[in-house]
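Just one chain follows, in the form predicted alone, and it is written as structure tokens.
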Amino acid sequence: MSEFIIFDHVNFAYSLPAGAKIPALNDISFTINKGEYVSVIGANGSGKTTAAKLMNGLIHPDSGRVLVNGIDTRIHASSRDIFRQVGLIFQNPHDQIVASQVEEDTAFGPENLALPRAEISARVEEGLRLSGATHLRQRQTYLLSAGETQRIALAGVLALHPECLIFDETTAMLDPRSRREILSLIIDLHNKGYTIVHITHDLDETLLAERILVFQEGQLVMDDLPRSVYQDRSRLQALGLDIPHLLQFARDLQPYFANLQSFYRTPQVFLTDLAGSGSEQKNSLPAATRSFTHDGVIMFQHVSHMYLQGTPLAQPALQDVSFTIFQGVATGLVGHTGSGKSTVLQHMNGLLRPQQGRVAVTGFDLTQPTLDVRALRRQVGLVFQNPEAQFFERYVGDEIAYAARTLGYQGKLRALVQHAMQLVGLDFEQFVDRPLQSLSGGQKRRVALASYLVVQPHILLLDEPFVGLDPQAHQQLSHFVQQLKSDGITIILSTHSMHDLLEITDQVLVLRERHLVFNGGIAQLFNALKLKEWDLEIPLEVMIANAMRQNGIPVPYDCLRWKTMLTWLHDYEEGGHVIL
């Protein structure tokens, strides 16, 4: 393979308005060859996105060199050629959509290259075909789902005929079906000869790569094959990382199943090995529908909502939705992108009012024009999917204190801010005076959560809270949310992650095309027959339980969380049962 991207002792720091600098990369050197598939991982703020921007010339090194196909990115006259050769697809695809119609947006790049009209048309057609978006060509870009928008952003990049594609957390905000489709598309593009650089916090995705780069605090600390990188779990944990769920599950089960390996690239091979020794299937009855005896704190009664009501652009968001959420119960809210999840959450804290039907929250009737919204929001905190959408201040400490100053608080504000930052894993001295714009996406998400913890709400609405977090921060925040649940806080978690849904929630609401199609316990959800129809996926833990049942091991249907399953398996073996 020939060398394509070369980092030669690269240093880079971000400049703050006051003149101070925040180091981002420190003496980085590596090479990516043409046609390689490389994953890039590291904790929040480790320098991954900075490296991506350096790769396609959006920013230039303070010292050292970045070469793209032999061209130094610091040469201004070569910028256009570098942009053409290295395409960057952002985590938020809306950041790179420039036109209102899909076909026009895809044509934007080739038009800026001053290509002939026939060539532009051919490239638009090719970009849409390769990204699987031909059927969207006449659609308005602002009416697309998240998965569709990712495809359009990719189509615009592909129309430039790049040799290398950089995906920066591209799947993070996608529903399960869209995530599978984008990952399949990435693999297909790699098979067609494209060089792939895939930045991700989902470590299971990195098993698809040929090589992994690991960053820590601006330094490259590992560069090796996936099998080698994931050999030493303790070292990875010291870096704020871990091993993929697939490898964790395989290694946890090795003491019980001698034929299992310690490394797998795909769940399919692992599950085949697990069920391969095959014995008689023993059926268990699904667990009974869970009965919640707590008091109802949120009630929706026949709620419908339409955006831009009364205009030609009217768009239905919810249709005849009814449910009850109980005090102290963690409730999951799932469904494909555009199904109405965020609309439901915004009705719960009064950002939206019912156009039809009734919403009651902790005694507040949201249909009443005299509703005390400030009092409601002291009890109900909403952390948005995009944390920047709720920032009002410039610095971290001021932002975390903002909601408390606005809505009221109990105690000394500085101490409350410090405690909230500690809870979400932000060092007070290091971050309190940091500008918000200097934070990584995961750090901004922690600030957004801390800003409502200061207010001490009774109900916490979390809209995709784990997106953008590195594996260790994800685990810490997940444990923290579970602790809030144990403390009696009512949690409503909107998520695309079936693993998080399984670990945290008890009750689940599934939205499909603006309708509520499921309301029940977590065990019933994953025994439902319509998961594929609802664009959901079965978590690997549940597939493992099914494979063990295929081996004659009668894992209870409500024994789904991984630690619970391992405990049951241990007790089953200790009880004298033979496990293959």
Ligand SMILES: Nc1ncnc2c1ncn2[C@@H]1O[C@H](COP(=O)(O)OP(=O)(O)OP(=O)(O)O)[C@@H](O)[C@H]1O
Given for the second form:
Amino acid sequence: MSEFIIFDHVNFAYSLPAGAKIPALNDISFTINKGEYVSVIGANGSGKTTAAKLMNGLIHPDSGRVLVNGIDTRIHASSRDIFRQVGLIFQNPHDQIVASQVEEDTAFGPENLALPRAEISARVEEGLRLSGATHLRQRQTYLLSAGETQRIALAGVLALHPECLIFDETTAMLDPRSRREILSLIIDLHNKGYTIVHITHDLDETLLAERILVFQEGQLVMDDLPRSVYQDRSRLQALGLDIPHLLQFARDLQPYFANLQSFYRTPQVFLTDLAGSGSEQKNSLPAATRSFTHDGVIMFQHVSHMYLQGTPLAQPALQDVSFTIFQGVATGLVGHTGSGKSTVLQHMNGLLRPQQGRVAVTGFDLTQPTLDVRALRRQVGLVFQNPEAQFFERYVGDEIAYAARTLGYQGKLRALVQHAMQLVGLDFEQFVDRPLQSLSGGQKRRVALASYLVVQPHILLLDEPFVGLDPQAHQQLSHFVQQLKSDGITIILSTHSMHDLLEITDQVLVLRERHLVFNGGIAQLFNALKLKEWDLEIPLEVMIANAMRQNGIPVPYDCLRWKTMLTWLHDYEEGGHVIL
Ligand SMILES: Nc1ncnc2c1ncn2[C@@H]1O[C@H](COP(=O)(O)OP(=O)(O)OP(=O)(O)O)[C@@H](O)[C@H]1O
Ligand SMILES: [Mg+2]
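Please supply the coordinates for the form predicted in complex with the named molecule, as a counterpart to the form predicted alone shown previously.
Full complex below, order starting with the chain above.
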């Protein structure tokens, strides 16, 4: 195999405007071969995105060399060539969109290569087709949902006909179907001979890679096969990482099922091992629906919403949506990209007012023009999907204090900021004076969270809060949200991750094409047998429970959270049953 990308003792530091240096990569050496499929993992700020930018010549090493196809990326004359050969799909797809119309955006790269018209059209066609975005070609780029934008960014890169594709958390914001599609697209492109570098915080996604590079604080600390990298869980945890859920579950179950391995690349093989040759048990729905005895704190009645109403670009976003959310109950909001989840959340803190229907939140009537928005927002914190979009200040400390200040908090602001930063795992001294612009993707996300936790709201709206967080921060935040929930805070969590949904929420709302199609308990959702139709993913936990039932083990239908399931299994075994 021939070498395609070579890092040879690479050092890189960012310079801040004030002259300070932020070291990002420290003496990194590795090689990626032509046609290889490599995953890159590491904690927030460990240098992954920096390495990606060095690979396609966006930035150059301070010392050491980066070679692409044998050419030093510092050689100016070849920079365009390198940029074309190594396509980078950024962490935030909006950074990559240049034109206001999709088709024009995809054509931008090939046009810059001064290709003939026919060739440009053919490449636009192909780029859109490969990224599953043909149907969006006439749309306005600034009106696309996160997942749609991601596809357009990919289409633009593919139209350049690169040899190597770097995906920097490309799947993070996508709904399960788009994510599956992009992942199989990645594998497809790999099979076609593309060299693939896939940066991700979703460790389960790395199991199919041929090799994994692990970064820690600017250093390359592991470079090995997935099977070897994931052997030592405690070492990974010390790096702010963990092992993939699939392997966690397999290892947790090994004491009960002797035939399980400790490494799997796909859930299918694992589930087959688990189900053994047992006879299939008939599915039955769980007994009673959970009834909530709490008070309603958020009420939607026949709410509809249209963006750019009255213009030719009008886009309906919600249609006749009604539901009640109860005090202290954690509610999940799920649905396909563009199904209206963010629109629902923005109605809850007064960012959007109902055009039709009624919204009431903890005694505030949002249809009233005289609504005291400040008073409402003291009660209801909304953490946006895209943290950069909500930054008002230049520096971390000011940004976190901003919301508290505008909402009228005075006095112990510094202590509040310090506490909020501690909650999200940002070191106060190290980060309080850092410009926001200089943060990594995950660090920005932590600032965004801190800026809402600082006001200590009674209702916390979280729009995809885990996107961009490394595995450890993800887990800490999940525990923290569960803690808030047990303190009586009402949580509304919009997420594509069924695992997080199971961990945190009790009630679920499913939105589909602007309509509310499901409102009920979480156990009911996973037994509703409509998950496929709603494009929702069946979580691994549920598949495992089903596989056990196939094996004749009567796992209760509401036993969906992993800890509950393990406790149940343990008690079941204690009861004298011999399992396999
Ligand atoms: N434009 C910038 N200016 C200054 N410092 C930066 C800049 N971008 C990143 N850094 C810093 O460089 C280091 C490496 O950042 P990088 O973005 O490569 O991390 P990452 O591994 O991609 O993190 P994440 O998982 O959060 O995306 C971090 O300490 C970060 O704060
Ligand atoms: Mg990054």
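This structure is a prediction, so every number in the text was calculated from the model and none was measured. Positions refer to the first chain, counted from 1. Only the largest set of C-alpha atoms that superpose within 1.5 Å between the two forms is called the rigid core.
- Of the two rigid parts that account for the motion between the two forms, one contains both residue 274 and residue 558.
- Rotation of the smaller rigid part against the larger between the two forms, from C-alpha superpositions: 9 degrees.
- Its Cα shifted by 4.6 Å, residue 135 is compared between the two forms on a rigid core fit.
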